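Here's a solo chain for you in structure tokens, the form predicted on its own.
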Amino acid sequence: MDSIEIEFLAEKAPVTIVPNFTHDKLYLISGDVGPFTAGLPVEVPLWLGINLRQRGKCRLVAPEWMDVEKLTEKKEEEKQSKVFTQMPCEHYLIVTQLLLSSAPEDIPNAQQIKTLVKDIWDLRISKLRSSVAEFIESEGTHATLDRLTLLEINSVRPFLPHAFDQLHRLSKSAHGSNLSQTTQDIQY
């Protein structure tokens, strides 16, 4: 799965909008949304919310977790924990980027939120890289990836198979040289 597919999945996340129009319920393949009443909040998929916002048909409402105080707490929790913490949204980085790029004026403290989410991402990626390094050094054969998001897993996925191939080659060559050394010792 690549980042475009992950973004596609993230666009299905629910978001609240405040429409400035009235319309009956929409019957979509993914489920029904609406009805839309001007001034009353309604939950829609992110892709629809962004589309309506771009056409000037609504105002986007920041998700509950997209708050400076809550993100600051999450950042501190992530810093203090040796393991990955549960994120408030499976696609927190993509949802933040999409909302802030399409409607920064709808999101209170947009710049602070952008910085906090980037800091959380950096902390988690740093933790992930060090976990991967420890895993490779310990010559582990399997690992659990609890509480990682798809995008975080996808960020290390390209180099992991290559690293394991190199380790396998090194261990085979080391095992082969030990075997040949043992054979030489027996012959003499």
Second form
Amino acid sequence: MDSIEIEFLAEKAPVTIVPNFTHDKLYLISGDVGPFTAGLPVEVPLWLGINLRQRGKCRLVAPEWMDVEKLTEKKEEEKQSKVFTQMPCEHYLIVTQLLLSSAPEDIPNAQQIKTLVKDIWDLRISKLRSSVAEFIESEGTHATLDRLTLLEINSVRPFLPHAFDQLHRLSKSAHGSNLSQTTQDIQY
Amino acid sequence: MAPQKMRPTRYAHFEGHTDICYTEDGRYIVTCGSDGEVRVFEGLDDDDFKTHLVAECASAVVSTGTRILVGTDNNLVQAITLEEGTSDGIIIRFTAPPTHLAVSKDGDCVVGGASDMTIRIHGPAEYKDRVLTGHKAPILSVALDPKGEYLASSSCDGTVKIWQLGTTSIISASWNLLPATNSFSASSTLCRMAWLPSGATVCVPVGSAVNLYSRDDWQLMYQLTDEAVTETLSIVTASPCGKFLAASSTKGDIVVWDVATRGTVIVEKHPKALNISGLKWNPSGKSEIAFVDINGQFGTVENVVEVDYRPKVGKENGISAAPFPPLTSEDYQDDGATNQTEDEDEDEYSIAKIKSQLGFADDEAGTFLGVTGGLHDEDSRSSATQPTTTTSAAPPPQTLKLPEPQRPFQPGMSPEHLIDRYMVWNNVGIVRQYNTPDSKVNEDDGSIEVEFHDTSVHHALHFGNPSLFTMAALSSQALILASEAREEVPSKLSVHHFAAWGGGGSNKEWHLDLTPGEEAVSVAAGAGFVALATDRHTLRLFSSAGVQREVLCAAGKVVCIAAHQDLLMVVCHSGMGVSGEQSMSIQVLRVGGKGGKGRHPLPFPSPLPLSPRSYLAWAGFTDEGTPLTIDSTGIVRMMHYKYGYTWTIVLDSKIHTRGKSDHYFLIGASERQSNVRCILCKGSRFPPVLPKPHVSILNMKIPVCQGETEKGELEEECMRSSLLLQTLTKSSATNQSISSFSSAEDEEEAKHKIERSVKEAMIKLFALACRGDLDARALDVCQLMPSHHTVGLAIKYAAKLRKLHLAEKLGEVAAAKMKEEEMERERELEEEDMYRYNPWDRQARGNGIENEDEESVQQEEDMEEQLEEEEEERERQRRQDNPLLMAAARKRGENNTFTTSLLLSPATKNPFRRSNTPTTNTKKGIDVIDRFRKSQKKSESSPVLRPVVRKPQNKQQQLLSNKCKASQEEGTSTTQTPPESSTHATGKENQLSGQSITTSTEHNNTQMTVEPEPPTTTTAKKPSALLLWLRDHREEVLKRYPGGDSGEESDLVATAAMMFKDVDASVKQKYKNLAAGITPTNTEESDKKRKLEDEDKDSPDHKKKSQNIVKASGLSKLSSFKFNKASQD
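To test you: the structure above is the form predicted on its own. What is the structure of the form predicted together with the partner chain?
Full complex below, order starting with the chain above.
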């Protein structure tokens, strides 16, 4: 899956906005949105929120988890834990990215949040890499990785199976050549 | 005021004896412990504390100036500097480790007690210690008299001695109070004593009590105890104000007494119930106690007492300037000096308590509680324009007990003393005021920013604030600003009228100076008017564009005013409240328009309800225009018009807050959506300007008892919905369009939705009571039901549950309700006649009623379905339980018929009998009427007819129809069918019905009048064909079936039906045409109804007959079905 596709999926995540206009319900394919009342928070899909924000029609409200304290905690937890921890949002990186790029002034401590989320991402990716490395070294045949988010899985997906294929091929050929070697030895 | 609380303890030292002290300014807490370290904390949360290593083990610590004196295990009392921790000399040398230190206030005299049984007094001037020997065991504690004359000491030998400081050996008093031990560490008590700051009393912890001895004569004055504390009290410490004593026990209890009243103020428990080895009261004004335990844990108890230490002067100065002005020790002395006698002490205490309970200690609350008016006014406004107000009379001590009347405020504002504040935050927008700290001096610095929630109302505004406006009101039409009067500058009013036009746009604003001596206290913006309340208790009304319209008199000192559309709310003080409560009145007026009775929603000032000892935090209107308030305890109240001018609680916002100091700042409310818009303010009452807070939406919840039970929930829903219904009815009655709803239809729709929810909740409540066999309660529920329709449903339900007695009783209720409604309707109609000159009004109302009719029918169907399902469920369960019932269920059709006939039998005194008369029709008929009436309405103006016609219809329909939704639907679907096709082969039809009945038990249950015929039949007409035929051929029928004469009429009809079936098709057609002809001749069904009604009155016989016929028509089907079935079998 492409990161663009994942972003597309992530844009369906609900986000709270405070509109500065009043409008009736919008009947969208994915469901009804609204009604919008100026000054009152309403939950909309992320794509709509960002779109409205770009047009200056609303103010985005940072999701509950997008809070320096909570993210610091999460980061600490991620750091302490050997396995992956549950993320507060399936598309945390994308949501953060989108929100921060479209409305940094709506999110308190935007810079810090950006850093924190990036840190968490790095932690998880390095965890993922190291576990992949461990997996290969231990020559295991299967492994489970729980609580990986879509984007994280897809960060290794195109490459890892391919690499395994290559490895497999290499080991197979090595094995084969070994075999042929031995047969040759016997022959001699 | 924040509640007292025990903070979680934190690690300070290793396990072992630990001591604690505050620095003189109360800023730092110094601890020392068995790890030999001294730590300096800046409050409990300080993670960056300083650690100074002094020795292997430190046992006592005391602070003086910038130095800390520490008793260490190398038998020294060592001085170190607070900042760096570098050694600053050795103060006292003992021959054993010191156990306790004390230092005089000026730091000149240091006293130490040690395990070597000596007490050494160190005067820095002399460089020579005086040694007090007299105790026969290690010293436990020493305490210096604040006046410097005496020294109290306790020792492990069990004695407590008072020494004269000037000498070395004269003992003023000695008591043997304590259990004797031989070492400091083995002693069960530390016996840390305390002098009250006045020096008049020395307090000694003895057992589980604290003994208080008077000075000089050393007599035991009294003991302080608390039943909650049974362990040995080991430490006593006095508050810096001298009004409280805190003591801690060996099991970790901390108890605080009020010295004057000798009552316990609080009892706190150490989280781990550990022996507390050090306890100190914060010497600054902060009401905080710090303690350490023998595990080296350190903790504090905050807000120990609800008292404001600030001396009077400080208090009044402090309110608007700084929430917690730093206090100096002089203040305390002042305090002590001014409050020497105990009486005054008590006064002071009580007023402080009242203040704190009123939320005075909260920083911002000062804005609301004006307190001792004159002084405050002078201070905060730097102007003495109104020293004549009643409250400004210098309050003598006696009157101090009276509560301060709340200061005027602007609903939706945050306090004026803040640098950045909200002038108003309401449904329309936000007005922020940015001050610079000295903007009072430098006029150019401040600015005002207006932001509209809906940017289509107006673009955001930003302008300077040279006039020092402090009050603002915002509506979608205008922004109103007002300033307080200053020296030489009169109070000013400025209005930006957004809708103004012409003149090149420059004249959108208008300004007005109030006459000198008059000052604006509150402003409000309504639709087309501007209201301004002044300190002269006047209310000035302007038009939006600046025409002075009225000068009204407020009923008292104005607290706030608010406006919504054409309504104006005025809240005034109406007198002095009793026992710390505010006494306010509220008035809601309608501005403009024509005069007339009932024009003003609340024409007279009526008392404004508040929670005990609270003040008004916000007042305004809901979106629907109902007055709404929230008080400082977070209770949201709404006007309850049904009970005169009473109020009801719609929400206790405190249940949504996590911390006790969190509050909701109200912005608005919508009754329709049944929610309240507010901002959660953590740890304060007002939202901060930055970061911009978010609005949260709380659902209204009337605080019913046992609200979590099913019954409670339903009751709450009932109450809330009927409250809304009432509002909606009122608004439509006053013909007031509600802005949020565009059209009248929308409004009607909303109303019906609510009506429905009321009914639903009622029915559920009824069902709940029925299921619980609480018949009397069920009856009560029915009496509360909004209409007889709903009661009808309840009757059905009761009948189903075989609660015939209940059903009968309900019948009475329904009849009474019906009568009532009828009268109501008539009255309404009369009124309508009166208002006839207003055609719009009439039309709107007429429509409303019609809609209601249809709607209610629809609703009932739905609800019936609901009930049906419920019943079904029950039935199934019952059947499973009881095999006998299963058999009964099989015969349920009969049973039900029986029930119905019982209910309807002429013999029973049934209040619905009359209403049964015009029966013949099922739903379809009603529909026709309704539809017809709608069209007729416009042409014909005989409105009196309407209620009479309608009611029996519905009534009967409900009652009679032992309902089956399916049948009704069919009825509806076939309304338009031409009569020719009405009867096809009846036998087939019977078969059909028989089949459907055998397949579904539900149909068994149905009223057979409307059997599932081929869709061509019109149920209403068919029986009439049969009946007509029967009327003519009665003799013949009787001849053929002589039994029918004596038997039930129903049998007769049944047989007649059989015969009719067999008669010649042409005859049938004739009668059918005849029957069909009846309808066209009475082209309007209502006429027919009327006729029936008339007949009703004229000929009781006929009535009876028609009734019987109706019933018969149902029963005939049933019997024919039975017959059919039997023959099939």
